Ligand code: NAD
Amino acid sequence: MAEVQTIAEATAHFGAILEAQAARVAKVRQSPPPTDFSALETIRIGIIGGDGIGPAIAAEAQRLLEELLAEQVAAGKVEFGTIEGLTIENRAAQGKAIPDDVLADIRTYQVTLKGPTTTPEQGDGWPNIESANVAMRKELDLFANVRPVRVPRLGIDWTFFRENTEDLYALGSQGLTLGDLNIDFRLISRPGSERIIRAAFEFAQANHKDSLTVVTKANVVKTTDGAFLDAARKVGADFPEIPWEGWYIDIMTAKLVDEKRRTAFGVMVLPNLYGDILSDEAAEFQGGVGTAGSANIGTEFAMFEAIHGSAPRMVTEGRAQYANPGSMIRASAMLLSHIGLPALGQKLDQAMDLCSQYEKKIEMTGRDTGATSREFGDYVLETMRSADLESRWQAAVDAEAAAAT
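Now that the sequence is in front of us, could you give the structure of that chain alone in the form predicted alone?
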């Protein structure tokens, strides 16, 4: 946040933001084609522990991935590495959301699995540095934040495509104060909107989804949300077989809890802030944000992570070993699909469904009244190894559906 004394200073500050964003959008127009993982000699997966409970749950997810990919690792097709230094202490000491040496290391991996990181807020004692997540999305141009939520017993099968590099989050640390006025900036570009909306339509097409929902508040926020809706009209014309409609964020938030209406939604595409809020609400149906993973996908790089925070209180209270690694394991399933192993990713998702929604032979409570992260990881691995995984999963889904009717 910048404190300025005059409107002229504020104008200069805003002008610098416009110049930087115009340069960024010019680069977006020249983005390279997506990485072809099948053509890579070795896929390098970097593990970032993060802050708070991050190292504990990231380590558990890494353990599962290394076991599931043991054959590929032995053949030299997959290689794991650890990325150090993306901690709040190191970021604060260097005054950067991502220290230069850490960013250079991250760029040596095509794919990263990242634990949650702490983002300073006004007045908490940490310096005013940008969110590491936001910075990584911008630096690596990870424009698509993909968050699936599936609860078969409720008829819920949602996939949220949240724009990742623009909106209020992109300029969240660049607001200004002029006397009693406090101003933040919101940015929505045409190229940025078109590529996230196209990604959502392509996903709907590839997965045989029969509709798509574009979420804005374009009736009130006319310039930026209006541009996002205009982009949907343009891109939607290229997918005439997929009908789409626009919904306003306030009523959309209400309809996700409407039992009669919510099952009609499938693929949703939203600007950054709306996508963050709505997908967190949606995760509650699956068991909370601790159970939901997300993908951050660009053309060259991809980063997979939990959607929740770093929970530092669990660490100070000595409870980190009881943190639920479910979100990181869900993210790992998405990672497997992204690098060309969708069948293995689906198996991991099915095992997670059984372990966290259906059979639930052990409970995660975040305390010593429940299982440890390690015990839950062992439970997921044991479930994945079972020869009857798919039939158990289908039986559980059918039983829940029958009970619901």
Contents of the next structure:
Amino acid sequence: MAEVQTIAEATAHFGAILEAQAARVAKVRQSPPPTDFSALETIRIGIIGGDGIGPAIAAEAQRLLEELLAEQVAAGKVEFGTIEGLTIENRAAQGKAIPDDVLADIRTYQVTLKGPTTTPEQGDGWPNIESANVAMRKELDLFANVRPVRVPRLGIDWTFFRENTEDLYALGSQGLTLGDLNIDFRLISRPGSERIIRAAFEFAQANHKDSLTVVTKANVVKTTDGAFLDAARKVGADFPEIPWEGWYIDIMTAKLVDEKRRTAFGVMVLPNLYGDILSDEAAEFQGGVGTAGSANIGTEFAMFEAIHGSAPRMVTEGRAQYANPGSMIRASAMLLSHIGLPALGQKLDQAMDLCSQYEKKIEMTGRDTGATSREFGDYVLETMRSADLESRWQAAVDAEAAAAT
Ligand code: NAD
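Could you give the coordinates for the form predicted in complex with the ligand, as opposed to the form predicted alone above?
Time for the whole complex; same chain goes first.
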């Protein structure tokens, strides 16, 4: 944030932002091709505990991943490591969103599983450092935030492709104040829009989805949202077999609660802020933010995490041990698919479906009326190990479909 005294100073501040963004977008145009995991001798998976409830729920997800990948680890194909130091205490002490040594360590892993990290806000006693998450997305150019929400019972099968490196969030710390005027900047670039929209179309194509929705407010926010919609027109022309529609964010938010209309949505692609809000709303249908994982994907690196934060209130109220690790487990399933092991990802998802939606032998309530993270982790592990996992899952899906008709 900058406090300026004159319009000339404000203009200079804006000029510096434009220069930095022009340089960033030039780099985006020259991004390397995506990592081919099948060609790697060793895939390195880094675990970052994070803050608050993070380390405990990350540990549950790690336990399941290590079990699923035991064979690959024994063969030297996969290696796990722990990344220390991405904690609010260390970040505050070093005055950096991501301390240099931690960033260097993170860069040695192609994929990371990250627990939520606390971002200081005014008045909470921590210095005003940037969000570690936003910094990581920028540093590693993790442009696609992919957030799936599935509730078979309600006919919901949505995948959100949220742009992760631009929009209001990218320049959220660079606004300016001139007297009583407060201005933030919103940036949407053509290459930045095209690459996220293309990722969404490619996903729709690979997963045989027959529709795609591009969400903006281009009728009002004409320059930036207009550019996003225009990029969709250009990229969409390369995928003639996938029809797409433009929707406005306000009516889209309403339609997600319309039981008749919402089941028709499949893949949605949105600028950063709309994507953040809409996917949090969507996660509520699945059982709350504690149940939803997400992927942050770039061409070289990828980071998998929960969609929620470090839940400091759960920690101060002594309820941290009741945090739901489901979000981190779902993120781990996405990680497995990303590194070329979709069958293992599916196995983990099926175990999660049974434990959190169908059989629900134990309930997570976020307090002592429900199970602990550890108990839930044990339940998923035991379900995943059972020889009849696939048939139990199929029977549950069929029973639900029968009940719905
Ligand atoms: P939050 O998501 O941390 O928590 C809000 C509420 O959601 C909690 O009080 C709790 O009731 C519930 N909740 C969240 N995760 C849960 C889980 N796994 N199990 C059960 N209940 C759960 O949101 P907040 O309080 O707004 O943010 C706290 C901190 O986290 C802030 O510093 C914020 O900046 C940060 N944050 C980090 C990330 C990230 O690292 N990706 C994302 C969002 C917020």
